[in-house]
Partner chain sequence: MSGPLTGLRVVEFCDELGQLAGKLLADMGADVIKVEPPSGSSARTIGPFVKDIPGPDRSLNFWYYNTNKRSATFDLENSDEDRAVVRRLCLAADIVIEDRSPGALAAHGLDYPSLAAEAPGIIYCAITPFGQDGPWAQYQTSDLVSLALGGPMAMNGYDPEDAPGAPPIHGNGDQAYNTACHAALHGILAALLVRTKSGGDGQYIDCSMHEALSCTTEVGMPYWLYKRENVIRQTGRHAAAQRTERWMYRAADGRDVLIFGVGRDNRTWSDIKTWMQSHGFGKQFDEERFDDPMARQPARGTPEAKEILAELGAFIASQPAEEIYRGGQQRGQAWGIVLAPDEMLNDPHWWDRGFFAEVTGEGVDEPVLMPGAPYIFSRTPWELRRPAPKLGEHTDEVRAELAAP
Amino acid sequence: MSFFLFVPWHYAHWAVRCVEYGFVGRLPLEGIRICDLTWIIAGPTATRVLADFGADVIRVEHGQAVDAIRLGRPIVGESPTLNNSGFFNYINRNKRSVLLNVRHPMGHDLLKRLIASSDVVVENFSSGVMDSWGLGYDELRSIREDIIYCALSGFGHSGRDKEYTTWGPTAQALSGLSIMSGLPGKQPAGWGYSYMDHTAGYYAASAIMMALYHRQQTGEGQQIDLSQVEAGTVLTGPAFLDATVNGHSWRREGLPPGNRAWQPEVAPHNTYPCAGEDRWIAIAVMNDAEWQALVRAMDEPAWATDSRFATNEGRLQNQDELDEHIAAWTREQSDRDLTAFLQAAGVRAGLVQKASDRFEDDPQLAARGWWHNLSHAELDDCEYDGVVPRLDATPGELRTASPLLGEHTHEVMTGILGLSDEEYIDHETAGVFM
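Chain structure, single chain, in the form predicted alone:
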């Protein structure tokens, strides 16, 4: 009896959950349940990381307002369904899906019961949506006192701009990242893809882990308010300091640097064309010794012995001509063969890989067993990328492909929330599971 008096309740809760689900610590997050209210990319990226390491991630979906990524390309097959999006399949592996109309009073009640049985609630709606559902943080705490609530939004849930809506590229622009991209003298390039959605997802996964650790130590839950714009702003440190301390604009002569090095300033440092269509190699020379290694690898052409290129200072002053000479040499080489050759010669080099290169021809990924095959009900066998990072004692793993829409509704409602089959049918008839 005294043993239980000295063991915090949250440790006992953890142990009961592990026994309940037959977990033995094989994965570090086994026994943790996530009520996943996320959609698109940012939120699902966070819950994918947690699911890869054993968390029971239950996606709450609504068939009348499906996640747009379920309809996103690439579509596998001749016509789209709600289950054959390659993108959705990629970002939602290892998760379960339930259909639940949370606007229906009975559905709203079931959602609260699911939250009560969960350790974490994650959502990436606009600020105010959860409050409109009557499920703000105070209400969540009344359902489960130690709940961890993670909200990902463009500007966060406070401040002047909290009501603004954003998308990955707009969050990048607002954070200051987009104006830092591109080439000198050219307009900002930005990123066409939602870089900040993924970045915010990784931040959120890290924050949830810290909150779980804090709860394990104290028994207390907490709210995580993550702004995608702020997550991007922290990546602009050098430019931010240069502007605030020195009064310098990022977009001035020579900046942004494109593929050239800015800090430290070294040359050659660029991406060069190779033989074939749209084939490239990145080469970075950090000091004079590495420059001499590159000269030897190029079989000491006459131009490379020019005194203008003997020092880093000289190479920087004549960088355009230097890059033209190197490009003339690389243009005749295979990117893959040249990478191996330069690496063997002591030169930092890497081919610029396309998706097909990484999937079909990358010997390093093959050697590390990076690609995994999982069976999907509509997509048949699918290849998935591996789990990052690799933990030696408790590595993550790929267990299931992405869930079909509502695939686990009956399983969760009866197995976790305890509905009888009769109650399940009553709820289904009332339009709750849709």
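Other form of same protein, the form predicted in complex with its partner chain, not the form predicted alone:
Shown next is a single chain and nothing more.
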């Protein structure tokens, strides 16, 4: 085939498919329905990812056992209304909410009908809750043979301690992540937030999409059992292997190393104070060429040309003195200006950005249009971060703010589940939608 024919054929083929399948402007997970039984943070983080990419995520909520994050700070206004948590709004955008009393036989029946019309059921209850509802995987399969069921829990749904529970910080402690963060000789610092709620949620979102792909290929559904602690340990691989191969534990003197480098072993590699209150810059020099760039950027002070600092080995051995000298140089400088100056000089450096810095002053996030606005009935205009990563043909997007509690009950019951208005009122009167 000649080049002349080749290009137009592809173009025409592509254009036809765009029309035929509505490819342009579509969301990648459009048409996928998620029966979302999750709450708190980890589960809703998983469904945030799926909702951002266009899945129809229906939160099944319960008036008697409301998602605690609906009361989670920051709250806007004097007291919690269940709809005015900024935190809830942040992780539940793009979703719908139905109120359903699943302990009521009629509510239980409606939940089964919702499951029958869903591609995925996801929950992050303690192990055993779904069985107590009569909705273990076998029952789910009997409702819909090709259902994908993702259970996200602390310890997983098997093993002798499956009844144990976690919050993000517990999982971080048990998985080894906490001990890998801190100053030597001190208690671990953290993580300072529930990194493993985010990240277990990210793994759940990936697992669900992989299972959906397998179903696309074969028509088969399956069950996914995800333990938050195991997902945490998956993020410690080289440290874990250092123990099993070399016998080096993280429970030894000098570790954790603060902001100095564990691996690769390089120096300087630390945070240094800058002008202002609690302002810091991180600098990481990975090799001799980058060290020479830093020396030039500092205007070649006499101490820096000392032969003890000429090699990485020498810099590692004299790290206390090295860090003191660099801190003396950074101390009076603006963290933001110094970041730009060092980057231009070929040095890996970046200020420690607080949320205010990222939202108000980060030129990169601003230039890429990272911040968005949506309106919410109780919170008015809300600001949000964007969708990562950016798909050029079918990007994720922000469509709606987080749902009010039960906002979509009528719409879902009469729409997806096909209840007549009369049936809806009967169920409502019977106390099913609460």
